[in-house]
Structures are given as structure tokens and as C-alpha cells.
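The chain that follows stands alone, in the form predicted on its own, written as C-alpha cells.
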Amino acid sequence: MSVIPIINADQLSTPDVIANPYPYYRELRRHTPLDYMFLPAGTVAGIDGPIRAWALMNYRDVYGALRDHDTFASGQNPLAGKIAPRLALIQDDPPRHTRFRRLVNRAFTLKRIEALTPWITDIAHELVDEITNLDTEVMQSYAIPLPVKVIARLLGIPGEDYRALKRWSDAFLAFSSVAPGARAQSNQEMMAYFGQMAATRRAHGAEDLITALVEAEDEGESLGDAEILGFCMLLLIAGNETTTNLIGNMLGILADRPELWQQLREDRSLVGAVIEETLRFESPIQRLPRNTTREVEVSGMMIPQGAAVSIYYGAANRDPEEFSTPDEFRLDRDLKNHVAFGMGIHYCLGAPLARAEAEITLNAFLDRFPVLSRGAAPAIRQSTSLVVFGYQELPLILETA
């Protein structure tokens, strides 16, 4: 079967599509899955010409290839450790993927969460409090500052490191916009740093999770060191950059209803659907990789074995084949099928922390702001991620009582 070839499918890792893609999947939507180039050439040290993938961006096609772990696989990637230092979880399959999420299952509880939840409140209104201005950049006031805590609060990291863990976050995903030397030293950086710290915690254990990862076992087996410092980048980085850009989209998106910030502030009860259609509307993760096993036919279309593939949740979050009018920000939506946290044995294990702090959030706001709009300077949209959707810069007006 021939590929159909699209004129500006290549444009799709450029940061003005990486900045407004919704534009670009109601294009390529139909004619998906589609090969483009993923990377650039001079991306990855080593590689010297462009790195290409195959795009899946239809609902139906991003959920069977969630649910299809066998064959679209997240442990093959040869450039995993290439890019970046590898993730736990997020690259491995099964059995090891079974194994490791087992581990970490008990150490990421739902109870803990639980627990925590009075201190997030608390973190929440400090940072409210610290808002004086009525014009505010909220990224940098809000949206950046409580997520990064919160998960250096639970990996146990002093918080007054967190800025430090989101310099690193921020360089561990920015692909195109940081040169591979650079983002190579930023990542050497995280790596010692965590690897101090589950080194004091063998000697000296605390209650938090880098000292649940270091004394978990199962069936007798613990977590080497590599293992570790995977799980850590991983919480550090799932932990903190989804919950941002849930944060800033959600804001984003009421400042631009004012009619739905009065409803809410009249009706609590709409805080959940709002969270939920924020994460199908401006899904905060957009994509992530996959490498196939075996030739595959998607949509009519065979991928090789061996492939790269992107699968494109931002892009299945509003087709139009699952969502009606998909490009309206209703509440009124079924949004059980979203897959703003993926689905299947990938599911998002952070996904009840993020929507603890996402309704945490709003309720402070709505407590403290009567009236929430956009501010005099324009917003500016983060455009160096290939794998999240957000603000670099969110001025709002936040008018007090």
C-alpha cells in the first residue's frame, strides 16, 4: 500500500505546531497514520540525518494502540538512553513493566495521596496568598511552583530545591531546543543528584517515596540503582509537567468563559467535568512514543516492524468520530473514554495526584477570585516540548473581593 503523501506533515515537531497543533490534527486526522519527521537532524548525538515516525491521530487507532502493548511497544525504542537517560515504567513492557509497577504501586498509594492533601491545600493557599498583583503571570506564581513541590515533597527533596528539579525537568524534555551537549549535562545533573539522595536514604530511610523505592521488593527481587534513578526522573518529570499545564490550560481556558467562572463559583459540583474536559480539550501530554514489533496494518496502512510511532493523544481527544463538535469546551460530555492519561498497562499512575492538585487549584481560585480574564499581555504558548501542551507565560487578571 502507497503512503499518502502530506505536504506539511513534516511541520509537525516545528515549534509553531508544537505551540497550536489542533490546527494541524483536523488536517492529518483522516489521513492518519502518517509518516513524518519526529526529530530533526542534529537531534541526537551520533544520528546524523532527520529521525522519522509514523503518526497515529484518529481516536480509534491512539486507543488500539494503547491497549496493544504487545505490538506497539514502549521497551524496544532504540533511542532510548540515546535522547535522554531511560524512564522507569514509561519504556519498559512486560514482564519488567509488570514487575515494576507492582513495586511501585505500593509506594505510590492512593492513601498516601490522601494523606498529603491537607499539606497541597496549604501550598495551594500560600501561593494564592503571594498573588498581589491583579495583572499575574501565573506559570511562574502558581502553575510551576505547586506541582514541583508537591513531588519533591513526596520523593523527599528539600523544597527549596524544587526550582532546580524543574530546570532539569524542563531540559530532559526539551528535544529541538537544547543542544544534545547541553541537555546531556543537565541530565548527568539530575542523575547525581538523585542518586545522592537514594544513597542517604539506604543509610538513613524516611517516609517518602525514594525511601519506599529503595526497600521495595517483590517476590524478593529490589530495584538496582539504574532502576531507581529511572523511577525518579520519571515522578519528577510525569509528576510535575502534567500537572502544570493541566494547571495553566485549565485557567487558560476559564479566562476565557466568564460566564462559566461565575457558574462554578455558584456550583462546585461542575470542578470535576471541568478538570475532565480540560484534559480532552487541551490534553497537557499531546504524545508519546512507541516502537513496533511486528508489521502491523492501521487504518489501511502497513507499518514495518521496527517502527517508530507516535501515538498522539492531544489529536484523539478531539476527533470528531468520538467527541461531538469536539472543538467546543463543553461540560455536558460522557468523558470517560478520554485518553488524556493514556489507557491500558501505561495508564498514567499519577493521574489521581494530578487531579487532586487540579481540584485543588480551582477551588482556591474560585474561593479568592471573583472575577478571573485574561491579562494585558499576550499569553505565550511553550513551543520546545515535542511532548506536552501548555503556557510559558499566563498573565491573568485576578480580581479580589
Second form
Amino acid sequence: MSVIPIINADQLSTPDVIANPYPYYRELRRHTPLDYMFLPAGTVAGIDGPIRAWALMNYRDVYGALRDHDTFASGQNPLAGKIAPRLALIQDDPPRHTRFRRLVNRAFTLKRIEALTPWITDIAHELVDEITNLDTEVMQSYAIPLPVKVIARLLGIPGEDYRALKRWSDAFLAFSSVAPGARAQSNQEMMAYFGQMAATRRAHGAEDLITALVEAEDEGESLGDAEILGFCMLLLIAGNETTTNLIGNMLGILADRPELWQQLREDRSLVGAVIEETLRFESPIQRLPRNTTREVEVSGMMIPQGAAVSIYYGAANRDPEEFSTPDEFRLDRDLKNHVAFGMGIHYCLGAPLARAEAEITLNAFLDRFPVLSRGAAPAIRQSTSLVVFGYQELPLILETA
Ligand code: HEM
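Form predicted together with ligand HEM, following the form predicted on its own:
Below: every chain and molecule of the assembly, starting with the one above.
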């Protein structure tokens, strides 16, 4: 007799589960792939009924789907362009994806990230210096501004315009907290801004990524303005909130482990391991969509052609078949095989940048604050975005020497 899940999979997109998904994954993982309600009726304009999808939560299934991009396509999502503007690269399949990624790789190089490192370190220290309250809400004071400023600098966006970037990226990601009209208007503004930037850089180059994108060439091919605009939007969406949540989740985890904080202060060689284990333990991206191009068997279940699939990176990273004691934060495990940055052709382009920002952050906090613990007010997890896992508010006690 098959076991009936205690928890209804249709709850997976509700605020409570978004805020604390791990107990649900534990319960549901062994029943996956399973068909669940991705969005309730009335969420997407023009679609009357609820939107359903297949949840993949086992490490083996997630890994297999990410590797098999012919079957689990990124570019055939019927919702793309309905909830938010269609994104370049991450919502493309080969051969379009292959060409685009090759060109973008020419501009978004490791050398460019390394050149940015001293600047990121300065900004990190500036933000840390501004933390003067013992009890600080660290998302607003640090984890949100750092990645936005970094992307703005990377793209060559001047001064205070970075604040608009944050507003646009928030509106893009929020599916329930921003009204559809306001979200559409915000997306229009963002597209107009980047369109203008690309045109300006085509006329007068500068020392920034947009210029590098304008100039990128591979076997006589280059990127058009619409593609550059699409890519800028993607960087903003893919690079901001994800890194903010990596930083917030990492500080939250460490605030609960004072002995580990002291150990890290004495031995910085553990910093890299803390970042990788945070990525596994509280993955900033929890799920992203695919669509099947053929009927396919996954763990004994037949998923039909044309089905929507949710890849649960966050659940795969807690699969006991892959990670022993998966619900423990441990630095002594093999930290290489988590899927927090994805896998295969869509593997995160910004992984080196995200890791650099997390490393600079952790070192800056360790240098400055001998004691890190939870603040007086309760922390609040975000519960509106279907994609990310992180804090909306994270009060911390940061004691200086
Ligand atoms: C901790 C921070 C981050 C996490 C957890 C993360 C996670 C991911 C994941 C899971 C994917 C794969 C998407 C898929 O399978 O469909 C991805 C793709 C991508 N990420 Fe990140 N990301 C982070 C930071 C960044 C940053 C800082 C940037 C750039 C500034 C960035 C740019 C991208 C791009 C462009 C793609 C699409 C690659 C492609 O489709 O070929 N990410 N990221």
C-alpha cells in the first residue's frame, strides 16, 4: 500500500511553505516527482484555472533533469512573458543559448570579476563602518545594498541610479506583493533604461560590462541592442536578490553558532567551506521552471510531453541519499556537489562573483565584530517570491571590540 503524504503538495506555493520549506521537502521528497499546484487560479492574467507543475526534489532527479536540457527545456515556458518579461539566456535553449552564452562569456570574464574585487572590498568596509547600532537589521544595512552596488558598478550605472535597479528587480520577482499594473510599469522603466544605456555605449564606449557586451564578438557574430538589454535585465534579476540571500542566510546561520564564529575568527581557511555549506544548507534559489519536450520517465513516473516541471535545487541539496545528515550544517562534508548554482549548460554565470562577495563580506564581518548573535526582534523570512529563500528582516547583534 502506498504511503499518502501528510502534507498536501498543493501548499508548496503558499507563504508559510515559502518561508520555511524544509519540513515539507522532507515529507514530500520521497513521493516525487509529483504533480502540484504551482500557482492558484487567477494569479496570471488570461489564465483562468490553477497552474500545475511536476515537482522534482530528489538530488538524482534534479541532477538528471539539469543535465538533460533537450528534454527539460528552459525556453518553452508558456508563462514566460506573462508573469514577467522573458529573460535572455536563462530562458533560452540551444542553439540560441549556445551562441548567446559564448558571446557573453567573452565579456563576463573572471578577469573582470577579479579586477572588481578591491572595489567590492572597499564598499563592504564602507557599509560595515556605517553599522553603528549594536542591534542592526542587516538586510537593509548590508545584504541588500552590497550586491546592487556591485551589479551597478559592473554595468557602469552611475551613482544613485543603483536605487532604481533594486526597485525594478524587486518588482520583477514579487508575484503577489506588487500589483500587476505596477509590476508591468516597473518592467517598462527597466527596459527603457537599459535600452538607452546600450545605445549610449554603442556611441561612446566606457570601462564597463555593457561596453564589453557591445564589443563582444565570436566568429563574426555580435550581440544586438535587444540582446544586451535582455542580458542586463537578467544580471539584475539573477545577481541581486540571490547574492543578498546568500549573505543573509550565511549571517543568520553563523549568528546561531557562536563557537563557529570564534573558530572562523581564528582560522580564515574555513571561510570558503562556510560559503559552500550555506549554499547547500539554505540555497538562495529554491526552484526554477522547465518544460518537457517529450514524454519522460523520472523515478518510475511518466511525465507527459509539454508538462511544466519545477526543479527544486533547495530540496535536492537536502537529499539524504546524497548528503549524510543533510539537515545539519557541517563543514566536514564533500562541499563540491551541491546544485545551488545549477548544473549543465545553464550553470550560474555569476558563481565566481557571488562567491567573491560572500567571502569579502564574511572576512569584513569577522575583522570587525568579535561577537555575532541574534537581535532582539524576530527575524522574518521572505514569503512572496516563489524562487528565492532568504530573510526579509534579519536583526543581528554585532559587537565591536
Ligand atoms: C548566491 C548567488 C547566486 C545563486 C544561488 C545563483 C544561482 C543560479 C542558478 C541555480 C542558476 C541556474 C538556472 C537554471 O538552472 O535554469 C543560475 C544561472 C545564472 N546566474 Fe546565478 N546565482 C547567483 C548569483 C549570480 C550573480 C551574482 C550573477 C551575475 C551577476 C548571476 C548570473 C546568472 C546568469 C546570467 C545565469 C544564467 C546562465 C545560463 O542560463 O546560461 N548569478 N544562477
